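Just one chain follows, in the form predicted alone, and it is written as structure tokens.
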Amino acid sequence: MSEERRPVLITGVGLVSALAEGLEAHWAALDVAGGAAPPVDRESYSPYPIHPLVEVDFDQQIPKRGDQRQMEPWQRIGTYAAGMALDSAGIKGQTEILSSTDMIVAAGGGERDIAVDSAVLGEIVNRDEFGTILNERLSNDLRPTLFLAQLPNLLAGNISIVHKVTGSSRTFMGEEMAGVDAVRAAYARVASGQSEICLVGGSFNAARHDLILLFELGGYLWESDWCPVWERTDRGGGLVPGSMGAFLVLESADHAARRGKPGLARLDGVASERTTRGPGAAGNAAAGQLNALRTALTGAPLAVLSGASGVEPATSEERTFVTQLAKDHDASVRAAGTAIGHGFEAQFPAIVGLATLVASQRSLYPPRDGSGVELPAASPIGQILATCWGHWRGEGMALVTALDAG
């Protein structure tokens, strides 16, 4: 972390999940002792639970029904959350500032045609020459252009069209690391002076049969009744997908001051890594990230918001890491996925958004599981480490600081 880096403020957050819509509503849902589980859909994809999106009136951020109709659900979720972030930052509808607002988006590919996929799987299940059948289908039903047309560029394009964000634009695709690197790149651009203000975030729709099939084939899903993330480690592990949209407005302190906008919190660094996930590799990577951020630690009471997925063995290793970190720094730990589920590309922006909420409240919400990892927190909280270990690969970490904590 260069000493020449400019202070970077988080001046806006748009967050919608299974738990709530908006920061105030998330805090109201979180700040309850022994808080209840977020909404869980056990029936639609049985035996795999998901956290469905809270009821949302998309008209509030996407007023034209024609725009909504041409978006798939994950695009509507992301475009909605982006509008919330712009509202939070006080720049919604301000053409001049939006024309110079850069944008970085993390999201997955488009939703698949379930009917075609089902027909293909049904046709090849009892056939030896499935390669020939797949080639025929690729020529007729599964055209690659359908995939290429639905890259995250579409989400960025929709945000640009609906909200008039017309600065530079870039997109990231690739599960959790896409979200980590989107935030890292946005932070680096603002901190280095390449950008004054940037909208960054992602979205994920958990209510998709194609993704449930994909994650189950990888052995990643939790099949039992819902329980908190840390409590899954002794029962084989598994993730519960959660629909969410999360966007942040990152802004240089000088730029925010010129327009009279106080920040919600300060972002003091973002680190990312990708290991082979051999024994201890992810923990070593996280230790290196912590060392890279250590100079920005102020000594104020620290909290750790973990994006642990629940998948083993990564979650057990992350549990060991954050437990030791908590002992070393007298910090308190929370697994954010217990409250909002796992959102892949959107997970890290959502964790940073929740960290911003904790920083603005100067308080950490009560423990939400019985594993012993989550303990009551000291107050007032001054800094929050937001971590995100991918369910398969990739580790990220960010440091969020309360504005009056040094």
Given for the second form:
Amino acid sequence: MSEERRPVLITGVGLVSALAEGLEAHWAALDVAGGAAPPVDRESYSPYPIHPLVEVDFDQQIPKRGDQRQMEPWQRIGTYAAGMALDSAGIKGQTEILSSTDMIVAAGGGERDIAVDSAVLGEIVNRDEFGTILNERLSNDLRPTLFLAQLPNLLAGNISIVHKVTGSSRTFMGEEMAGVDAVRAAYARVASGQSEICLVGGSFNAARHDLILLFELGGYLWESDWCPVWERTDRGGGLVPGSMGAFLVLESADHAARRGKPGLARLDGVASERTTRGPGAAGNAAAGQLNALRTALTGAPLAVLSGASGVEPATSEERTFVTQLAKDHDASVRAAGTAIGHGFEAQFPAIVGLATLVASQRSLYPPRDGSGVELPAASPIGQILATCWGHWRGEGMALVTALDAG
Amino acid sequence: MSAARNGYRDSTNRPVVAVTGMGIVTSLGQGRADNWSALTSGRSGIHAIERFPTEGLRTTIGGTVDFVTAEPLCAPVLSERLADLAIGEAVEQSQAGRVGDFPGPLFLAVPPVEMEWPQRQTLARAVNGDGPPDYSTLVEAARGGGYESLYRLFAFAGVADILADRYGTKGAPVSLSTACASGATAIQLGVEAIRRGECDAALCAASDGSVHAEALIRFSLLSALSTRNDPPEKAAKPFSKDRDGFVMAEGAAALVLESLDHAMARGATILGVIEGCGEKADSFHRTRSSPDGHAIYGAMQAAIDDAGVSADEVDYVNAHGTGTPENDKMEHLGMETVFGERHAQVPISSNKSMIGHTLTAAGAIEAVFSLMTMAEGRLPPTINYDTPDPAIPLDVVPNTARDAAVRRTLSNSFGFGGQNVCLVLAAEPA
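Which structure goes with the form predicted together with the partner chain, now that we have seen the form predicted alone?
Expanding to the full complex; the earlier chain stays at the top.
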């Protein structure tokens, strides 16, 4: 490992979810007796519940309608959240800083034209040879610009165009693991001096028939009335997709100080791993990650924000891990997915964003869990451990420290 | 020699990153030897597409890799097969680690895959619905169960998962896309990880096996592709006045990167050095570069700066050279800006004139060709250069390969979405 590590501050967070828009509104929605319950759309994708995005005025961050028209919703959500993060960091419109701001985006695939797909499917379903008709239909029916609204790297492209972030641009793919590695790479680049300031995050639109299909192929979706994540484990498990956009601005403490920005919290480490999910494998990986972060634990009261998806058996394994962790460190646990649903590529950036919120509040919001995993928390919270086990692959962890807690 | 530049460290005291293994597969063939021989004899790998019916399409040609079988034939399976061939060759040459136990992480550029029409049709047929099928029909089929393997095929993490297991790479594999710059980004991520001291070795690979009807039609609808279908091998005409677009193609390449001291300590053969990586994103347009070219020459200059050298020390440029009217014009502007008076003398050639545009894989494939160019002392040509564009006065190594001593190469990759990545590669450590 590298010898020198510079402190890395989280100086901006842009978070929009089913629950709220912005950190303040998230806190207002989370800090309620009985815990937050995000809006659920039970009908549109029945039998699968989803969490639709809170109503957003996209003009606020994407002023040109022409730009908005060039994006499918997943790109609009991400470009919007990226703008919020830049606002939060105080660099929105600061051309000089933005031209050297690095960017790592975690992206999934773009949205298909459901009407075109359905029409084509109707034409080809009973044909053994459908190549020629497919050529004709797709050539005539696909919007030329739809391709660009689908390409994963065009979320970053749109952020460059709309917000002028142009230092560098990378897009990671691979569901939750992409989000974890994006944050890890951004952290490592800033900590090592390869970057001074980096915008990192992702977005996810849950309101998509094509993704509902994909996830149901794997059998990952929850299909009963909504309930908190930990309560799903003895009922077969399953995830509830949640629309969200989550971006962070990570910055070297020196760079932030030079422009007089105090920062919201400090990021003290990020770890990623991929196990093949044999029994106990993810738990062992997480234990190793925790061990690597141990020297950064200050002993200040700890909270655990888990990214558990609800999918089994990973969620049961993660429950065992975080329950033991809570016991060992006298910590309190919350499943972020209960509050905002599951956002795949965006999940880990969103959890780190929520951890930043908890760090800045020095307080953990009330539990919403009938399973006994989540308990009321002591205050003031000094550090937050964020975990993110993917629904299929990828194990991630981050440690966020409140600025006045060491 | 300064204290910092001791051979294993570069001018800014970072570990020097060496290449110790390379693998490649393109429409020209499998492996370094076959590819190099075809490339330097000016052979084209572009042909009429036979994989699917092309009736009614404006473009009917491509650089598909038809000698590699994939079952079922779809982008993720073919991309995985191509990557496997390239990685296998690179790891064998490098001899880093042991078989199935590569001593570092995997950075893999892969095309964004999604379910394709044969799979949709299969699902639709699995359900006896009333009326025309739609997504609810497909979901109903999925609810029948038994499709986990289909999920893993089309999950973005799927291809890297297979390769990480097969080669025993360490940590979470990173799958990435920066469109047509992806292959260069994969190499850049490996270089950065080694420079940070996170690892001593990295496996950087890029693969694209995504030429299917819908992908071809999508690029065609953007007016990006050449429609000069006959004869196919004459379609890709980078830097020519009558160029009319790129030719979609497939392939893969892999590079084993190691810190120079790690490679020397185990007695590995050093194939070359990645001296610098430069990036600059463009905020102008989704498919076009800023007319002033600042992001393109910004990326080229950033790579040269990162290498700690000057433009005068670059002997050859491996062009992005897609053969679209826009790209080649802008790349010329980049050459003018970066090389000044020398720009018309620095040879620049486009591998894409022969192998087509291998999209996600291009940056890595062209990095391998760049390293071979230096090792062999021979510049691969830009073929089909029959009608020079007077607006682009460059030495494109027209039509036939040329012997030349090359110590340092700049390799350009410019992607849709404004993602530009350039690499500076050297034959030997400075």
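What you see is a predicted model; the values in this text were computed from it and never measured. Residue numbers count along the first chain shown, from 1. By rigid core we mean the largest C-alpha set that fits within 1.5 Å across both forms.
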query	finding
N126 C-alpha shift between these two forms of 2 Å or more, rigid core reference	yes
Yes/no, N135 Cα shift of 2 Å or more between these two forms with rigid core fixed	yes
